[in-house]
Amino acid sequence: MSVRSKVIEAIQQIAKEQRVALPELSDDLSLHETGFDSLAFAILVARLEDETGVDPFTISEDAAFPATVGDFVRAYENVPA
């Protein structure tokens, strides 16, 4: 499974669980209207630490939290192997 497929997956798991209408999800859609609050994603990334064993926003002194999913997945794929 690719990295932007277990991310996507993710997501769309962490909307079921916390009951969060998702819109359709495209790279360009801002984070803020996936409508996720700030324990979803914790919990994303907590799940996705679990799963890649890597976080990408504490590996980088410089590391920013990404604006829109394509960012978001693009953090996950750019960590250095």
The other form holds:
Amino acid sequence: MSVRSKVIEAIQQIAKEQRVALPELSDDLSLHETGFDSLAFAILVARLEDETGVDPFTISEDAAFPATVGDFVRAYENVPA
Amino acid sequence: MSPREIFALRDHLGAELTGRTLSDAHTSVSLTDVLSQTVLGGRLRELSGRAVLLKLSDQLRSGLAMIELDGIARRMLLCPPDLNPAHLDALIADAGIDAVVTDEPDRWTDTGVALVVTAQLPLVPTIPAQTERGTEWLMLTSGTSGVPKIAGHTLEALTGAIVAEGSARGPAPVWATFYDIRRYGGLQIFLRAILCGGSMVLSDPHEALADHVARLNARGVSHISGTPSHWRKLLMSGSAAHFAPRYVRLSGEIADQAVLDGLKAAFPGSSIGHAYASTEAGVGFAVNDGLEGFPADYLGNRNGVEMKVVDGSLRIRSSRTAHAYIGRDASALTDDDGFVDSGDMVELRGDRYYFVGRRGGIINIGGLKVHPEEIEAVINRHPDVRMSRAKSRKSPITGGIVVADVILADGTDPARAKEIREQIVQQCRAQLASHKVPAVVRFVEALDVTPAGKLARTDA
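Given the form predicted alone, state the structure of the form predicted together with its partner chain.
In what comes next, the whole complex appears, and the chain from above leads the way.
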């Protein structure tokens, strides 16, 4: 499974659990518009860390938290192996 | 004799009750004629009036030494097997120890302890001793780190609940416990066996659970106690199938509904009760209605035990509590009114109080306080879950999140893991505030249990 599809699947799974009505996910969608609160993002980051072995927001001190879904996916795609 | 008559353990043992034994995995000792035998090589006289450290590598000799020393020594300090040796010097100083009973006498040469007595089996004949004094029993608290505190008890305080309950009708019980008898929970069972005319089968840390249960069966164990973690491990092991005790007791941790129901299903013919006790607060009460928590009307004065809830924690005053912490820098054990603060947090729901966790065990989730036990109790209600542990994990976003490690029932189809995980999260969402819902549920093969029988909480 590609990194992108892992991230998207995790977002959808957490949305289901948290009863968040997700708008259609596109790269331009701002994370704010996903309807996720900080807890939902914390869950997302933790689950992705378990699945991919990386937490791109903790490794790098200057990593700004992404603004859009596309930025978020790229944060995982661009982690050096 | 002092103003009122003093009873020691020896005064509860006599030749009139035959067939009583104290046994471990290797040896069985008759309690019927134990008073005319000695585990101390006949050197009990030398220990009269002394402050004795009981430092033995097994429970059997420890129990036999307790029987001999009670009523003779001024005080005796019981060392549980997991005591960190680095703490021994501080404990010896705090308790004013001037004699040691050990099975490793070579270790005690040149240690400054004046008198070293070797405990040995087999027992050898001796002239029965007479009770001289009320011996102070010193027990160590089972805190997680640092030098344990020493709680001082009298035999009267230690046996208050046993005497109050009285002896059950029917054949004398054969007691067993998963605890070590040098800890409060285990000592209670040992004292029950001595006072109520029964026998006792000791645990062995090196024995496989299936072998332990086979031994309990072979010895006809009828009454048995352990922590909920001990019992969950037994239920998971499959060894419970051929075991049918009359009485099953839980103490030392929160007995949640799942473990009570699990035991009821595994032992349909047994009485199942959970008891509330701690080294400091003594035995508070027992609950025998099969439900978690305890009726709200247990508060107030009941059978000589007074209980109240202040700032969410259970406070107990009774003649069964320890009387003091022992040592130079010992803090007060009770408040000015004589109440012990148990540190166990309770919550009133309807007409019942429920234990939610330890005050010291709170984890911080994004600035909010969470008791891991409360989350575990909800997870454990899932029919496929045998045991769980909730803890906090750092999060770059909220500071902390709840994660749960879960052991599934034996034979659970791995293909159902995803479905079960979703059900667990749904169940938690339905019953807990959102920040308490585990963000990550991991399935694990085992969870660590401390030597005191409690779920290990290294991060708490």
